[in-house]
Every structure is written in C-alpha cells, then in structure tokens.
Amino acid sequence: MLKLYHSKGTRGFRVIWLCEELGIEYEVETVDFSKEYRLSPEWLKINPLGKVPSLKDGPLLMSESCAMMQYILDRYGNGHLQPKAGTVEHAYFLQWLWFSEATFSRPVGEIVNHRREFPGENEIPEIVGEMQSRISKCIIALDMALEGKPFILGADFTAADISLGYTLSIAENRIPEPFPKRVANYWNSISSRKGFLVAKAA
C-alpha cells in the first residue's frame, strides 16, 4: 500500500486528492511539521531536505509531489486522469502539471517564507508586491487557458487540475484581488469535489 508522510496544508494534499480520485488505497502518516522534527536524524532519513511530503511504495521512497503524482498515475492509474503518453494532449497535461509547481507555486512560497522570516511590521512590501505580481500573471495565464473549457485540458478532469487546484488553494489568500471569473468558476468547481474535501481535511 502507498504510504504518504504528510502534514496538513503541504503538497501531500495533491497526492491524497489524486488517490481519492483514482479510488486506490493509501495510508497517511502525519508528520510533525516543526523545524526541530523536520531537521531530526529520524526525518532526514526519510527526506534528506527536511521537507514534507514523502511517499513510500515498497522499497521506493520519493519526494516532490508532482513526481509522486506522475508515478502513481503511471503505476496505478490504468490510463485514468491523464491523456495517453506521447500525444499532444499529454504534452499539454505535463505543461500544466509542472506549471502549477515550478512557476505558479514559487512566488506563493516566496511570500510564505518572507512572512515567516519578516513577520508583521517587519514585512518588506516591495518583495511581497513583486511576488503578488508574479502570482497574478500566472492566474491571468490560467484564465486565458480556461476560455471555453470546464477543466484545463477541456471536457475531462485530469491530475493537472488537481495540481493546479492545490496551488490555487494556497494562492487565494495571498493576492489582493479576487480570481477572475473563469478562474473563480473553475476553482469553485474543482474545490467542491469529494477528493479535494478529503485532502483538505487530512
């Protein structure tokens, strides 16, 4: 059985949501997210960077949530939630799957890290403003891509929507303006799915 080492609100959210959508069994082990535990020898054996999540499947032990998603899809997905490999549709699937983390999540994470180091009145507005601008550009790109489509690839919900959904969930309260209409409708749709709600509660 898949075993996910997870802390509430971390990127393990994506993996839980994916497993729920695929209907596959998994186990969640809650990880103490304190800095002291994450830098302990015990946890560093599981994740040498001291980060969360990690995924265990037999002898396999891996980190990076999007890579976990791709592994689960390829090994246990039976062709569900992703287009056929080698197709144009699969290329776009990969683009949005990785955009959600490599491009979209990055400025959100920068704001989180900045506010952790410079809380309250110590916050540097210029830095936060620049990151918010980058988040907004990503949301505009997503809004354009959603024109005429219920999901990012079209009519079918895929794991790319899961990955984007996690990033939207952490971006929502870190920008001053509301999501544009298409993104707002998309967000309302995917965040009402059972798998999202289970992951949120985990």
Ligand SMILES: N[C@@H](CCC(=O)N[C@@H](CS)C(=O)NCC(=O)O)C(=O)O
Contents of the next structure:
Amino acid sequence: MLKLYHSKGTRGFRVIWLCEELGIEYEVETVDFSKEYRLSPEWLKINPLGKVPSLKDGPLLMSESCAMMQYILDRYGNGHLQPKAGTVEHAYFLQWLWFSEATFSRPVGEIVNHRREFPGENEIPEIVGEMQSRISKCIIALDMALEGKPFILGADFTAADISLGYTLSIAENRIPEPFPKRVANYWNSISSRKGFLVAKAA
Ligand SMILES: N[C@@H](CCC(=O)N[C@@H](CS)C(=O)NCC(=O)O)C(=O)O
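Having displayed the form predicted on its own, please output the structure of the form predicted in complex with the ligand.
Shown next: the complete complex, the earlier chain at its head.
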C-alpha cells in the first residue's frame, strides 16, 4: 500500500486528495514538522532535503509532490484524472501541473519560509511584497486561462486542478487582495470537493 509521510497542511495534501479522488488505498504517517526532527538523521534518510512530504511504495521512496502525483496516476490511475499521454491535452496538463509547484508555489513558499526564519517585526516587507507580486502574476495567468472553463483543462476535473487547488489554499491568506472572480469561483468549486476536505483534515 502507498505510504505517505505527511504533516498537516504540507504538500502531502495533493497526494491525499488525489488518492481520494481515485479511490486508492493509502496510509498516512504523520511527521513531526519541527526543524529539529526534519533535520534528524532518521528523517533525512526518508527525505534527504529535510522537507515534507515523502511517499513510499515498496522499495520506491519519493520526495517531490507533483512527481508523486504523476507516478500514482500512471501506475494506479487507470487513465483517470489525466489526458492520454502524448496528446496536446496532456501537454497542457503537464504545463499546469508543473506550473502549480515550480512557478506558483515558489513565491508562496518563500513567504512561508521567510516568516518562519524572520518572524514578527524581523520580517522584511520588501521581500514579502516582491513575493506577493509574483503570486499575483500567477493568479492573473490562472484567471485568464480559466476563461469559459470550469476546470483548468476545460470540462473535466483533472489532477492539475488538485495541484493548483493546493497552491491556491496556501496562497489565499498570503496576498493582500482577494482572488479575481474566475479564480474565486474555481477555488470555491474545487475546495468543496470531498477529497479536498479529507486532505485538509489529514
Ligand atoms: N517541491 C517540493 C517542496 C517540498 C516542501 O517545500 N515542503 C515544505 C512543506 S509543504 C517544507 O518541508 N518546508 C520546510 C523547509 O523548506 O524548510 C514538493 O513539492 O514536495
């Protein structure tokens, strides 16, 4: 069975939501998110970067959430929640899946890390402001892409929506302005799915 090492609110959220949508069995082991534990030899054996999450499937051990999603889809997904590989739709699917972590989550993560290392009055507003403007650019791009579509690829919900949904969940309270209308509607729709709610509680 898939075993996910997860701490509440971390990117393991994506994997839990995906498994729920696919109806796949999985086990969650809760990880102590303190810096001390994440840098302990015990955890570094499971995640050499001292980050969370990690995924174990037999001898396989992974530590990138979107790669975990792609592995689960390809190995256990029976063609669900992603277009057929090699098609134009699949290229767009990959683009949004990668965008969600490589481009959109990045400035959000920088704010989270900055506030953890420089809490309260030690926060450097210029750094946070710069990251917020990068987040806003991603949200504008998403808003444009959602024109006339309920989900990022069109009529069908896919794993790209799961990955984007997680990033929206961590971006929501870290920008000064509300989401624009299309992103707000999209966010309301995907964040009311059962899989999202299970992942949020995990
Ligand atoms: N690209 C990695 C990022 C992993 C990551 O940054 N995890 C966060 C929690 S969601 C973390 O462990 N942060 C602690 C740190 O970077 O010091 C993924 O998608 O799994």
